[in-house]
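Below sits a lone chain in structure tokens, taken as the form predicted alone.
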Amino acid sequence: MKRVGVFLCWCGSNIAGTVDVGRVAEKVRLLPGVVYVEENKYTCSEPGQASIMKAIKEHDLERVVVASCSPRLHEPTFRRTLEAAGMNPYHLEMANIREHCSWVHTDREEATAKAFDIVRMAVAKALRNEALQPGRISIEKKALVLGGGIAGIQAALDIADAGHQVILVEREPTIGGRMAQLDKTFPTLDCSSCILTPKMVDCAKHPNITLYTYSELEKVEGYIGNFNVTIRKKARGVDEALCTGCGLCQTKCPVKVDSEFDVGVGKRKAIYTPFPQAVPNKPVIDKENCRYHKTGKCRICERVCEAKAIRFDQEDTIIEEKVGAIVVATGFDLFDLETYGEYGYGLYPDVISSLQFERLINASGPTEGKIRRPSDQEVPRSVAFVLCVGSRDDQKGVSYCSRACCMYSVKHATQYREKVKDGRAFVFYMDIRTPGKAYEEFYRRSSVDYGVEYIRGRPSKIYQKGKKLVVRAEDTLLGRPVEVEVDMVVLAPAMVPKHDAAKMAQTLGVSYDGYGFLNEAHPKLRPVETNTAGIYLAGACQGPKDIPDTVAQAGAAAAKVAALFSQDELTTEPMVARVDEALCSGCLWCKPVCPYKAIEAKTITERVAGRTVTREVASVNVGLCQGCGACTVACRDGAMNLAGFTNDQVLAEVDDLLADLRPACGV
């Protein structure tokens, strides 16, 4: 029998405050194979590291079990342990006696049952645990990063600048996102086109940045340092090579449509670029709105464009490309105001989101900077801002804070005060949060120095009267219901995740949460990185965010990419599926369960009763394989195990612990 060594641990107290560790391990030192038995306080410092070294060498340990935390938290670092001594590092055994124990538990002498029978389940599998070598994968030291926003711009920019090759997919005409539609940032007031685009220059004229604008990712194939992946570059209708970005083009079309760029404030001409800084500045001719594609008439661009760039016959492109990481990047959508029919957004012209009104105070926005009344180009002489339009609403919209939302409103409010300067401001808010780097002295400044007037309760109605609207609500801090007529109405919608992007969840082969959102693996430890090993995450795709948080986010994915391609060859874990290909029958069933894609058939040649059988069995491609399980269950020959988790070693388990139940139930 192996000779197996517990270690036990009190986690300070918060194992220790409820498990009796003590007779936890006078118990566990009976069990069958057990040689040493130790405690220690933390395990897992170095002092804990340390006696698990010495153990193993004084006492021949060939098996060895720590009873502490979730092995999600420490398992690599005990593995290290066992390999730093000698020992095969899947020779170990993790007891989860605090998460699944000390942790839900109050009674002690229940906890401390239940404790003794966690660990002796890991002593059972122990001894039935495999000596696991891990292999060795290339990887394409090329990275692809979706999404051209200010989270893809930076995290390209730092891999590039690590001297990696990069390649940048963004859907839009141009790189920037939403920081482009941005007149300045909190809370510094700074030009958000003037910190943003440089970085943009800078991204398309680095040598190490290949830009796909006006392109989407359509296929993912593939495992960590080894993704294929397919690209669709749509059709601009303009040659960019031969485009010189003059505009003569876009100054000449006779048809003007609303601005996607202005979010509707603004028009814009068929053929376009969405703003004047664009990157690349080479236009898009819009098929859907262009009346040569409409009519089969006009061609006027044509005909003026001296460099002879336009191809109305221009088709999509197909780009294949091979890298060792991806970076998602894709960003967010904004929550669809019209769900709040009581605010009257899309009814009344003089109902804005903030986003629009974004567009109406820019220095390059359809107004030029000056701040007009949609409906009549007034200047509004008073204006609500409305806080939290879908956000913190389990009814209507979602339950989450969108983070940034109370900021750029306070910014709004201050920036209508600094231009009008005889207006009224009001701000309507359930909760002002301020959760950054000088945003509280931010907040407090624009009610102190600029007036804005700041009114506790959420609005149960707007709704016009005569040229005015009327805000309706109740002041919670005075307990009184209030109306106030202003001019003009700006909503602050929630923050969601794009619309497609539990599709690109599924492309990729990540996990998504509730709304949507892409999931990290672990929300404080690895907040970067998925589940999916090799792809990476930055900005808002992952949730709410703000210009700072984003960046630093996508400087973090990038140094995880770096790291990644630092190494030429990468060790993979040893625990994935394996098939018994004498007991597959081919059925793969298990196939279309496997979450990461990494099951396929494979043809194999065999001899059976003297002739030569061709057949088909399942085929687990181990760069993919994450050791999930999923296809053990579904395996209805048992044909497929998991190295680690064996049926063996899983029956061991549970045979131990109802080996106390047996003699009662006459077994």
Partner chain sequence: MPRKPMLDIERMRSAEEALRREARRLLADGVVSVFLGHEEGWDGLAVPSFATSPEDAEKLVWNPLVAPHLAKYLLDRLAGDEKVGIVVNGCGSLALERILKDRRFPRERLYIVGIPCTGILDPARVADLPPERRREVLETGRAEAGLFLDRCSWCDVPNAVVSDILVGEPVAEEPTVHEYPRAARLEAMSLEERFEHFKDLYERCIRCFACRNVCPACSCRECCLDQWEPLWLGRATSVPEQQMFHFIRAFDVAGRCIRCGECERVCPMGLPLMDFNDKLLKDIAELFGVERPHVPTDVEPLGRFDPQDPDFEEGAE
Contents of the next structure:
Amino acid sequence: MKRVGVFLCWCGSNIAGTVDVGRVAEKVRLLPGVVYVEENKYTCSEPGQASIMKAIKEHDLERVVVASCSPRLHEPTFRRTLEAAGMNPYHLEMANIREHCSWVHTDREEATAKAFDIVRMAVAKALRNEALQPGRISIEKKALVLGGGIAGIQAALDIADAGHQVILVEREPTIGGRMAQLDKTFPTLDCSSCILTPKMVDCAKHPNITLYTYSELEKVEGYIGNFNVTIRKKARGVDEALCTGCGLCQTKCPVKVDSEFDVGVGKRKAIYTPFPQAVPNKPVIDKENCRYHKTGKCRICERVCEAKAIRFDQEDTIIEEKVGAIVVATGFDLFDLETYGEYGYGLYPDVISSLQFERLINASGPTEGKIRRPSDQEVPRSVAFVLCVGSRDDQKGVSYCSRACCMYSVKHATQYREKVKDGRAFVFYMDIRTPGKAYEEFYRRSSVDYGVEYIRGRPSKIYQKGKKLVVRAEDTLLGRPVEVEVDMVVLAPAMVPKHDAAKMAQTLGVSYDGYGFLNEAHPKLRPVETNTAGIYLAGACQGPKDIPDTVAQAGAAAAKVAALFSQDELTTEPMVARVDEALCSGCLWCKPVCPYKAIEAKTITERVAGRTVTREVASVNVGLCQGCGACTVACRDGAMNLAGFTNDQVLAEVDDLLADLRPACGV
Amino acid sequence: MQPRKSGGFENMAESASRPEEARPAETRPAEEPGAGWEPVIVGFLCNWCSYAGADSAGTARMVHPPNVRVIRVPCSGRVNPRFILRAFQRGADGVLVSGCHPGDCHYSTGNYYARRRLVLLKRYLEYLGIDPRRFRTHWVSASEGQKFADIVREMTAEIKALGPGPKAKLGELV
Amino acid sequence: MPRKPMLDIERMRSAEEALRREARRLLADGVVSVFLGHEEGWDGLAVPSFATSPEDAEKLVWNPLVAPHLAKYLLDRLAGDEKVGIVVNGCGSLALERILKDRRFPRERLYIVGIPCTGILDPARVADLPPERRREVLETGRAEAGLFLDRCSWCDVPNAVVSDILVGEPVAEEPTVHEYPRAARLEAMSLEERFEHFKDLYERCIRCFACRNVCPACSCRECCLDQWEPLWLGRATSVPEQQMFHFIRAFDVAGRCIRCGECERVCPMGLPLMDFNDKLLKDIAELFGVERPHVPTDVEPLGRFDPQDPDFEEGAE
Amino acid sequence: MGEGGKGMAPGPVPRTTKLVEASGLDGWLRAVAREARVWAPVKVDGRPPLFREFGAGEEDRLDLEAVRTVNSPKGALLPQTEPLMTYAMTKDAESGRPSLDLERAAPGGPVVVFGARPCDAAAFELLDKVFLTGDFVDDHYQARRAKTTVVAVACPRPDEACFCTSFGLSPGGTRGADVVLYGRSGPGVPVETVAYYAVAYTERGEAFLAAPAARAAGVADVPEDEGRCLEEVVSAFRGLGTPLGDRLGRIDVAARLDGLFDHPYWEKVSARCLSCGACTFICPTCYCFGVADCGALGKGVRYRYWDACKLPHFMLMAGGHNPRPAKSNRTRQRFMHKLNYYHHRYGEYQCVGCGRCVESCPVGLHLPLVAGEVGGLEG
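Having displayed the form predicted alone, please output the structure of the form predicted in complex with its partner chain.
First the chain shown before, then all remaining chains and molecules of the complex.
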């Protein structure tokens, strides 16, 4: 039987005030296995811990029970004490005689009796404690960043600058994402591409960054430090190695279609780069619209290409990479404005979205930055900006606030007033939310210096009247209906999760909320981690954000990855599930109940009656297991057990407790 | 004590004639109902919510009866129904299992599996003739110290009224 | 409501012929090294048979008494890689599915001969008949419902759910509303009456483990009931230990029980063991909306959950 | 040739003979139950009768008509669970030095096994050989046995499963019995017995019939003129055959089994075995047991419990080695033990032909089958 030392804490009068610690000590001394009992005024104090270490040596204790406060408070403390005394820290058991006893009971007799029971149960468990060693898993110091928007770019650069390899995967032909579509950024009004494109170039040039554009994630296997990812690189139709990016193919291509990048307000060719500063600056062939792919005739681009880089028959390539961490920065989509039939989006050409407006005022946009309304290319003399189209609308939209719309609409109105000196800008809003550095000032300036007119009220209808659009709303401040005639209406759509966010989440094995935004591990304390170790979040895939927040979160995610990569090995909690292979029948009913996909089948060979047989057993991945123990209950023959909370230990706690209170077997 | 009348094949005469003093005297009376009888309730609490909930009941000095003996488990999903029957078999008058609220499980789904198992178990124990009021299952979060204290108070009172647990009817192990 | 069980002696005779033919072929061609079926044992009782040669195949029978399920015997043949032939009717195939879903025997090592079935008699009940009536029943097939195995009364799987070859015409399957009379009867009793009912069972049980050993859902390499460390179950046969024994046995197969009632059929003490399983089947059906809880599925009912499951705090009762 | 001949006609000399009305049995048992624990065949609401300890007020559940009880009466001498001793580890409050107190479990008081069939009564003698002879005497068994009176009741209508005659026993046998009750109406008569001749063959039997309890219950002397009738009835019972026993004849396989240890037969016959303990536990002559402790905190009971050579774990050793891993090993062990080993040691077979294994084995793998098949095997 193991030699147990029990250390009873008075916690000043916190425990001793209610529990007769001395009496408990007398009774504990008589328990089987207990060879040493000591009382301390404050066991957690320096002298308290010192005397534990002393006793361990003098009485060569093999197990230690500390009866004091909640283990949730001091378990780590006393484990360190044991370790310092050269004992395995998991030989500690704590008896919670404060929170669960002295603090909640008043009768000294009762409290003392209960305290003894609590200690006795701890002794019973301690006698069955085993030395546990934290597990170690190797770390592949290479990160995968999903999404090449500002979030992905920032995260990739920060990780790469920390000296680690990064694979940046972007679905579109170029990195840059939403920010590349923007003209200026609030509140400083500095040019979006001026601050973004250098970062894009850095990404492309960075020795530690491998760029896969026009590529998508297919499969993720493994666990923190050891993910195996499969990436599909879609056929560009262009040999990137040969292409010089001269752009001749694009000018010569006879096919013109709406540009996704310009959100329909501009055109592109069938072979194209989304925008001039695209990175990489290599075109792709859009097979749906390419004349050769449709009719088998044309091949003009091939003819004009001096680098001979055109590859009509190019096929997708599958790339497999091993990475140690994954940063998800897959961004967001915009709310479908046609949901609001009453606003006439898609019906009236001059009702456009904020993003379309960005393209219209963008110097490198289809109109070279001149604001002309789509219907007749006239300069609109008045523009109405409508906020919260989809946001904060339980009926037709989403309940949440998209956070960025107020500010960029303020920005749009300001920019419009700058460009059209005599124009009028109306902003229809529910509330103007300006929680950010210099945001409120920027908003104030828009009305004071630029005369933007704010009307508090959500428009009920927008309709055409001659060449004008009439916006009808109720001014909730004046409490009366208003009708404003304008030349153009700009709707600020809600930011919503990417259409395939849920699928992505399932591929990664991370959880997501009711909308489809990915869940952080903890809203306050672990905002960039996910519940799946080794997978981090950056940007709007986790929830609506503006650029500063996105960049901040990306940096945070990168820091987490760098911290992970700063170690050569990862130590894992030793209190995890383990399989007794001799017992395991290989039914694997433990597998479906594991929240962390930590259980897999494993084939073993053994000698049975002189012949070699192979069979399957369950095996636990200590890198994934978090020690919940669900599998142990699914396991009927007890082959699956949980270190630190073994079946044996729980049964002993029950038996020893009741053997005294309710003597069984007539003893 | 196993009644002399025994339809099984085991001979209980010995246990009848076994010396009383073999029992620890001071705990002996607690087994008998009536005056001085106090229920023993074994409580399986998940580490992250309910155990912490009991802690916060302590931190807030929410006084409640001393009848529950807590066994700490990582998750309500760790509680094997066998543990519960074992507790009754060895003389528990009541068993309490408490975990994180559905959706709040520290391990995301553990308590959902626990709920299926325990709802089934609750009905099954009643079927076997064990009063369902002796087996309670609850969701107590780390902040719900008051709720924990109330549960203990209620349960203790209820079981006091019910009297000694199944062991009284089941008899001795040998 | 399920089809009334009946015997079709002609059908069985031709099935027996086909069965022997198949077994003979499989053994002769070396497709399988052993074929699991039934043969006539003591007093005309059908007992498990293990044919290893084409000649052995001649001994195989398919008659109104082929009650014993054979799937559990596969565990005796885990070692090695030879193929095993086995004959199953509908409920027999459930037992086989149980073993397969529990991954206790590789499907690829099986050659399954399925026989559509309209009902099988309970050998014990037949044995209790006066000799002449017994002969009449077995020859003419005119048997009252009370003579059939209990599992025939709710059978909704007349044809094998898994097989490599089906001999004989499939029997029309009819949708069944499943009822659990055994559980219902006991639920109607008071708490004390139920306790006494089971206490009596515990006291009569001699813990011979026949129920466990015959159960297709009890296929662990080493049953927890046989373990010493931890000691899940004391070896004493006192009431509390017997309760633990029957609790673990029944609750561990909750969600995997195929309702075959073999445990009850093989019990030498004639204990109503399905009183336990019937309740668990009933509640799993009620609580988790499992319509056919006796049919093995890829994920057992207790291995999955629905956030909308009944909750005890809202009162599952 | 089996030696089990002791129970055969003419048999031992009766010491006393009494007459008791069937209607008087209840009262008799009630009276007996006051001084002793009574074991008897008990039938509860139509279920097959069990041989178990009699509860107060259960007399009307006595069933002497059923050919056999599902289980045998051996539990009266060898309880399925039997405490051997209690142990308690205590520590000295001052020195903390531990000490161990052991207390031997007290043997029970007097036991009367009432209404055992002659085969079951004979089985007690087979158990006696194991527990009371040789180098080791089992004092727990001995203590209980010394206080046990066996009242057998002659078997009026042996059924298809009976084969006691294959071992030289008979439905009217007296072996192992202190008293034998013979139905006055004789064997084979399908009517319920109205009165019994109670014949004592031992001193204890004599005392039992002379006890106040007996007299009070109307156990009376046999009328003078019934002498001949008694003679006829007794010998009629003794001469009674058993269907299966007649078919098998006298079982004589001990010698031939010597050569069959490695015979493939065991593999074949055991294939369908469920590895359960049914045959062993219901058998009146199987006696294997295991020993285990029940307790916690250093206190508890050491008890023994029935174990069975058919159960896979029976021979499992601490190191994990199992000398009988296969069903064939265990099946062979069981039948070799009954039909060969025991015979070598005690000069007779360890079976009384009660027919329980025939009735209870779920897969029809029982002693008469094996004995018969072994008889036909090539060595």
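Positions refer to the first chain, counted from 1. Fair warning: this is a prediction, and the values are worked out from it, not measured in the lab. Rigid core (definition): largest C-alpha set, two forms, superposition within 1.5 Å.
- If you fit the rigid core between these two forms, you'll see the Cα of R108 move by 2 angstroms or more.
- Once the cores line up, the CA of H164 ends up less than 2 angstroms apart between these two forms.
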